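Shown next as structure tokens: one chain only, the form predicted alone.
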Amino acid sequence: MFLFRWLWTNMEGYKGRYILALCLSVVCQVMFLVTPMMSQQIVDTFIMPEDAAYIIKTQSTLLWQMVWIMIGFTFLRTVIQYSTNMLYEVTSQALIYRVRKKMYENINKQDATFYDRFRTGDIMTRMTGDIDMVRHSVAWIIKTVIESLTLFIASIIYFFSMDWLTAICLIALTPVIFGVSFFFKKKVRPMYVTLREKLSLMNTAAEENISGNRVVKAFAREDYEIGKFDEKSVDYSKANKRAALTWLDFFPIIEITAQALSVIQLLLGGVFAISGRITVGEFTAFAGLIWTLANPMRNIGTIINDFQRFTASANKIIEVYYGRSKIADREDAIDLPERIKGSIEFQNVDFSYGDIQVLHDINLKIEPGETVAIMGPTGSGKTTLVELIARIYDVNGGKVTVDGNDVRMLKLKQLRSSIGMATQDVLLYSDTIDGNIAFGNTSMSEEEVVRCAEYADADGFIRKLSEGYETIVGERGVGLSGGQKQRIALARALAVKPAILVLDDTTSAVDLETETHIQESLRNLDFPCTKIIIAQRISSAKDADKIVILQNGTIADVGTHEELIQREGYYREVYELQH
């Protein structure tokens, strides 16, 4: 019932149309009885009597009225059926638009642990195939259930109004259908859950291969990746066949039972008509409406099939739809009245990824306007440390403060809009270079975009491109070198004029001359800014106000370049290796 309440909630604004569609479905199915009823009257009144010719001659007007009523009701039923289908379609499309919009908003608000837990291919499956299954359920499954029930019940009532014994004989096989359907539902449900997982794995394999196509080509692993995808595809195909074949195991029983209705109607109906228990017209009506019992029986399997698919898909959607980020604004969050100054302090900070301790007892204070470099071996927690400032993750112990306020007490939008981040792994969007630089501040003027590019030493190569700043870069920046992408990412980070600038190995792919130009530009920004530079090269860190050395998740040393090269430790070792 929860799934249906969820659907009903998301029909806001279209509930009236959906109720109207359901009502019209009922009316439309009841109208199917008109033609057999008229046929019964025509047969009994104008065909079977001994003086049929005389009756037709004297009551031809009544005969034509009945014929026109049949034609008129058929036409009216067609119009109602078309209108009903349109209402179902409009409502279902509005529903999935609302659900998809809500899901996408929720996905964007999730914290990093959400993306650690869910695969990209799985999320895409939920946003596409699963949502379309929900639309199919609203537009067709529920519609089919209502129509089948209405037709079945209306026909049974009409049959009993003609002859109760014939009606009982015809519905005697109904319990068999319901018994078979119950066992089918019980057996097929887990299969569709598995089928949904297999589809997700196949989509994930495809997404990873397409995203990493350059790596695949670089290592000549096309055949391997094709084989891996083929394996997932085969698993999905097998799961699909297993579910389909399960239905085929039950289908003959349902089909034989449905066909048996025609045999019962022909034999018993014929005997009752000959014996005079029912009229030939009633026999004709029974024959004309036997499909109204057989079709709903046949539909039971399809309905159960689709409903199990719907349940599996809807549960996956709801998991994301109602998922809430653990990192969110508190109700008593502080609304900062002015620009952040850029003071940062880590107080006894601990952080873990699950059971893996990454940072332990970190104590560090950074003054506004300072330039701080963070160095350390791979895996020492450098990137994680700066991500705690923007609340990409939250600390497990201790606290991080900005301008004396615990970051967990600040509004996320205010906090993150005050931080500019440029990482080594650059993501550029399929947009113009101008659009990528102005991503965080779309109201920027062209002059401001150029100035940010000049700070990042990117203006020179951008102007040499075919369309300059209007050049469309490929997905993820395809067509640009690693150093060019890093400089555009740096310009993007500077474009928001952040109070805190985080550069995570941002100049690792540029030459020393370009790095020197960028460092000089960063020293002469036209806005106040606290800079945190994660670096592997001494040249990137040596001019910092202080250099923090992280080892094994703790601060091993802090000092200036001159101080650190005078004492034993990680920094001096790196310095000697690089010089």
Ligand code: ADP
The other form holds:
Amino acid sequence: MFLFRWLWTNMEGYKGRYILALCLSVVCQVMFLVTPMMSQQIVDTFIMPEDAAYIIKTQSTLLWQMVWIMIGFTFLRTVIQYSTNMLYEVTSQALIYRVRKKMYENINKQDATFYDRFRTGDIMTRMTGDIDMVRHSVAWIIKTVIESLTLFIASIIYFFSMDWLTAICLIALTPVIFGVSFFFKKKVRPMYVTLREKLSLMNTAAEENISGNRVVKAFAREDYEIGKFDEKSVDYSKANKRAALTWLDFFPIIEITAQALSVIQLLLGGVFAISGRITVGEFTAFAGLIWTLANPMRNIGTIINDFQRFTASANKIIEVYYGRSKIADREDAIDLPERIKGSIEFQNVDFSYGDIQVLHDINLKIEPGETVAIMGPTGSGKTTLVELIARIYDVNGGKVTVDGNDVRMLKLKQLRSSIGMATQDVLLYSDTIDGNIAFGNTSMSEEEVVRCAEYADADGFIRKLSEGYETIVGERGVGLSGGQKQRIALARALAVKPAILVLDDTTSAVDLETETHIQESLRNLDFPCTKIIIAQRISSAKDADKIVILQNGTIADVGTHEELIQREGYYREVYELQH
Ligand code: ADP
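Requested next: the structure of the form predicted in complex with adenosine-5'-diphosphate (ADP) (the form predicted alone having been shown above).
Now the complete complex, all chains and molecules, led by this one.
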């Protein structure tokens, strides 16, 4: 029921049209009865009486009228059917447009935990195949159910109006159909849930392989990847077959029941017609309409199959559609009246990914305008630590403050637009370099873009590209070196003139000379900025106002370069190793 309510809500603006389509479907099905009704009249009036030849001669106008009515109704029915289908199409397209839009908006609002939980291939399946299944349910499943039911009920009413005994004998078989449907539905439901999972796994395998094609090539793993995909594809295909073939177990019962209808009609109808209980015209009408009972029975398998498919898909969509990000603006969030100054403080901060605690009791104060370097072994929690400032994740204990305010009390938009981040894994969009740099500030001028590129020491190589700033970088920035991509990412982070700049290993792939140049530029930015630099190299960290050493999720040491090289510990070890 919930699913139907959900569909109904999303038909906003098209509800009237959908109701109209359903009503027209009903009308159309009832009109199917007109031809057999007329045939019955024709047989009883013009063919069966002993003086049939005389009646045809004298009442030929009536006969013609009846024939024209039959033709007229058939034509009208076709026109209505066409319009009805159009209405279903328009409504279902409007519905999925709305669902897709809302889903996409919601996906964009999700926090990082959501992206940790759902793979891209899985989200894409929800956005495409699942949504199409919803369209199919509105444009086909519901329509077919309504049409089958109307035809079934209308025929039964008509049958009763002719002869109740024949009608009862014919519908006596209906419980068999209900029984079969019930057992079939129970058996097939879990199969479609599995089927949907297999589809998602297959799409995830394809997505990971495509986006990771360079790694696949570098390790010559094409055959392995093809095999892996093939395995998922076979799994999906098998699940599909298993679900589709299940109907075959029940099909003979349905088919025998449907055929039995014709036999009953022929035998009983024949006997009743001979005994005079029903007229020959009525016998013809029974015979002509037996399909209106048999067809809905035959459709039941497809309807149940499709309905289960729809339920599995709709549940997947709804999970994303109604999923709410835990990281969102609080109702009493404060609006800072002016630009953030950039002081940051971690107070007794604990953080875990699920059950695994990665940060323990972190206490750290960063003053506005300071440059702080964070160093430590891989996996010590450096990236996680800086992500807490922008609320990519929320702390589990303690608090992070910016300008003295708990970040959870600030408006997300204001907080995040005050932070420029260049992350470890640089993703450039399939856009011009200019567009990529101006990503966070689309209104910036050409000169400003160039200025940011200069800060990042990227202007030189960008100008050497065939189209300069207008060069389109491919998906994931194919065509640029790692260091070049990092420099564009740095320019992009600077473009928002952030109060807090976070560089997560951003200069790891640039040479030392360029790095020195970038450091020099960062010292001379034309706006106030607190800088946090995660680094692996001493050269990236040594000029910082303070260097924080993170080990196993705790702060092991804090000091300047001079202080830290005096002391035993991680920094001195790295220093000695790198010199
Ligand atoms: P660093 O930046 O110092 O290399 P990270 O902050 O990236 O460290 O990771 C710290 C720890 O948290 C690692 O053990 C890592 O495996 C784990 N981790 C990082 N990101 C996630 C995530 N999204 N889900 C679960 N665990 C994660």
